[in-house]
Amino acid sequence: MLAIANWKMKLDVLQSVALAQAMVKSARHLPQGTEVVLCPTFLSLAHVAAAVKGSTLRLGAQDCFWETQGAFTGEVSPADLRQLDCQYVILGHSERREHMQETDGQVHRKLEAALRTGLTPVLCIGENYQERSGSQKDYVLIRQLQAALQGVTLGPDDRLVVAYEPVWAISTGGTGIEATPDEVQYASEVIRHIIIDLYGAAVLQRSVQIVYGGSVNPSNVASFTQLPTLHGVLVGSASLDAATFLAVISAALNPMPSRTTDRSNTVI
């Protein structure tokens, strides 16, 4: 199970280090196969890297540029992120698409650069409320995913995480409406079919994980992580407190016996 914490710009450096240290202590008790990724701000990355060094926790960044070096004032090289032991990078988050006017083409170039430097992209896609109301969900998912991945090769050692984040369901810019498991399952099936169309079923199984992010909390997480097509969650506000984030992970790993899911029977 993959649990990615996106701390956004909500913690300062000292708070980030303290939270990372608390997570290191608690992560010792997580079962094998649980992968926890912390994504602090750029200024906190080096400090958090030092805090999690030697632990099972992974480090991720919240963005990167599409070149590794050059006259790009204010940008962050994916190669520099790798030097800090980053393994993941969030790309195409709806907040960047909205506030920084990030385009599908820019996300594509960043994703290529991330893969070239050995980072695992966490590609965020999802529709806003207007697109949902206008029955444009499929179109948006297909457009964003194909634009990001067209012409991109996924080799045997490459990994890709696709995060379905419906803009209307996340805390920033959301509508207060929670996505239902059926809606998330449907979106994940659309994503799977696009990946199969681009790369084939074998690459989907080998290299791609699908996670959900949309106001995930300890009360609702199990309804999503029990879905046969999901491999984890991308967590925002609920990851800003160690106890709450661990409660999210615990609920995902130990769901109430309301429904059963067997990934081995998932049809591709």
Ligand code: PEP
Given for the second form:
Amino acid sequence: MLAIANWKMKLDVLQSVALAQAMVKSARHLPQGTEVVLCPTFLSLAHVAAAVKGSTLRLGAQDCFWETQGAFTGEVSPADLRQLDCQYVILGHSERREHMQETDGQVHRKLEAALRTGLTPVLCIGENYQERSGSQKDYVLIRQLQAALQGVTLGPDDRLVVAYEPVWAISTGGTGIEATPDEVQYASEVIRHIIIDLYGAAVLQRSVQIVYGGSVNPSNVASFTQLPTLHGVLVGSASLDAATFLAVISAALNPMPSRTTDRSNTVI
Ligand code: PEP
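Could you please show the structure of the form predicted together with the named molecule, as a counterpart to the form predicted on its own just displayed?
In what comes next, the whole complex appears, and the chain from above leads the way.
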């Protein structure tokens, strides 16, 4: 189970280190196979890297540039992220697409650069409220995924995480409406179809994980993580406090019995 914490720009450096230290203490007790990834701001990365060193916690960045070196004032190289022990990088988050006018083409270039440098991209895709109301959801998922992955090969050592994040369900920019497990299941099946179309079922199974993000909290997380096609969650607000984030992880790992838990990546 993959639990990715997106701290956005909500914590300063000291708060980020304190939260990472609190997470390190509790992460000792997490069962094997639980991958917890902390994604602080760029400025906090080196400090959080020091705080999580030697623990099972993983580090991720919230973005990166599409070149590794050169005259690109203000940008952050994926190679430098690797030097800081980053393993993951969130790309194409809806807040960047909205506030920084990040395009599908830019996300594609960033994804290629991330893979080239050995980072695992956490590629965020998802429709906004208007697109959802206009029955455009499938179209948006297909467009964003195909554009990001166009011409990209996924070798045996590459990993890709696709995060289905319906913009309307994200706590900060959202509508207050929660996605239902059925909606998330449907979207993850669309994603699986596209990946199979692009790469085949074997690559899907070997290299790709699908997570859900959008107002995930301790009460609703199990309804998503029990879905047969999901591998985990991307968590914003509920990851900003160690006790709450641990409650999310624990609820995902110990769900109340209801649906079956089968992550076998059955071919659809
Ligand atoms: C996000 O923005 O990636 C996110 C999942 O946020 P939240 O959990 O707060 O909806």
